[in-house]
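First comes one chain, alone, set out as structure tokens in the form predicted alone.
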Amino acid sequence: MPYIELKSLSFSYPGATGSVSALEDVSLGIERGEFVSVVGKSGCGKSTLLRLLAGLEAPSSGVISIGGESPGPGRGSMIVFQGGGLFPWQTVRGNVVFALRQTHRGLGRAEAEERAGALLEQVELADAAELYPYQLSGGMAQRAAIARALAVDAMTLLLDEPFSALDVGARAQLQRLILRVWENAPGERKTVVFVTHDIGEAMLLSGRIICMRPRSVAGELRFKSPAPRSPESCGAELEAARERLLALMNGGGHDGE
């Protein structure tokens, strides 16, 4: 049984003139420790899928299971949104300490500070520990949000287009960072579900890409070469993957072709 399993999942948002379908009869599985990207055009249901996995929305029908349990706050998943969502009244260190003490009851302040420092080192933000969110660049704010997510120590990390508002340089740095954090995690690797509209980003980072069309899964693609991939080292594989994904997004072919 996959670590994350969706069976015949459907979801509709309430609308002024009736419900609006966002997902219809979606079924898929993700293994423990996988790094999976979800791609598709705007409005196809990618972010809705992630909100359902995080337990922020309940399915209209069907079943979601993560590690044998229904998703929900505090049940082993942590989501990072595009804006980061840091508390503006807390320093970078304070944001991470807060997450640690909320999810590790009984953890003393001194130990929480020490753990927070180690996490900030991991995301290369130790020198900014005492800054407030308004003092951070976009890339630094996302690093802080990732550190806070890691502080929760959830086994599932859900990333909703976390780098899309960043400039090219900051985005490239954070892409490598999140892959390094996943690869070098102590103990068991976290399961990562990474939503992005950028095919290149998905091909760089993930071992498998799930491609969506409006309200449904169009198909998937697995890579033979390890991440991170570059045109220099994996040019033929990346070009074939890009063509396949674009065909799936635009309605050509189906899963299994």
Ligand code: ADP
The other form holds:
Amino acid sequence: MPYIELKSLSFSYPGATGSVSALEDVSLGIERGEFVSVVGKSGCGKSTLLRLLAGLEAPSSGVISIGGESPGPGRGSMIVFQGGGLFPWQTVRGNVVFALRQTHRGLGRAEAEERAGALLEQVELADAAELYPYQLSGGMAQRAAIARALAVDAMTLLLDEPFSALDVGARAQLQRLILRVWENAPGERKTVVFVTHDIGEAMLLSGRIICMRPRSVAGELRFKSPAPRSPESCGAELEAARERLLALMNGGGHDGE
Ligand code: ADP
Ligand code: MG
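Moving from the form predicted alone to the form predicted in complex with ligand ADP:
The next block holds the full complex; its first chain is the one shown before.
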């Protein structure tokens, strides 16, 4: 049984003029330690899928389980939204300390401060520890949000277009950071579900790409070469992948390897 399992999952948002169906009969499995991207056009249900995985919404029908449990806050997964979602009234360090103490009962302030410092070093934000969110660039805020997600020590990281508001340079830096975090997690590798509308980003980072069409999964694609993939090192594989993904997104192609 895969670590994350969705079986015939459907979800509708309630609305004043009737409910809006966002996902219909989605089934998929994700193994522990996998780095999976989810791509698809705007409005096809990517964020909804992540919200269900985070336990922020409950399925209208079907089953969803992570490690054999239904998802929920504090149950081993952590969602990182675009923009970071930091508490504006706390410093960067304060945000990380808060996350640490929320999730590690009995952790003293001094030790939390120390661990927060180490996490901020890991995301190259040690110099910004005492700044408030409004003082940060987009890339810095996103790095702080990643440090906070690491503080929670979640086995599963759910990332919803985390880099889409960033300029090219900051984006490339953070893409490498997230790969490092995934590869070098102490003990077991984290499971990463990475939502992006950028096919290039998905192809650079993930071992598998799940491609969505409105409300459902259109198909998927697995890479043979390890990430990060550059056009120099695996141009032919990337070219073929791009064509297949575009075909899937636009309704052509068929499912299968
Ligand atoms: P994506 O992240 O792929 O852009 P979403 O998951 O945000 O797509 O949205 C999927 C569908 O659900 C869209 O039709 C969107 O309009 C609808 N939707 C999203 N959030 C809500 C909401 N809070 N209330 C009603 N409909 C929503
Ligand atoms: Mg979205």
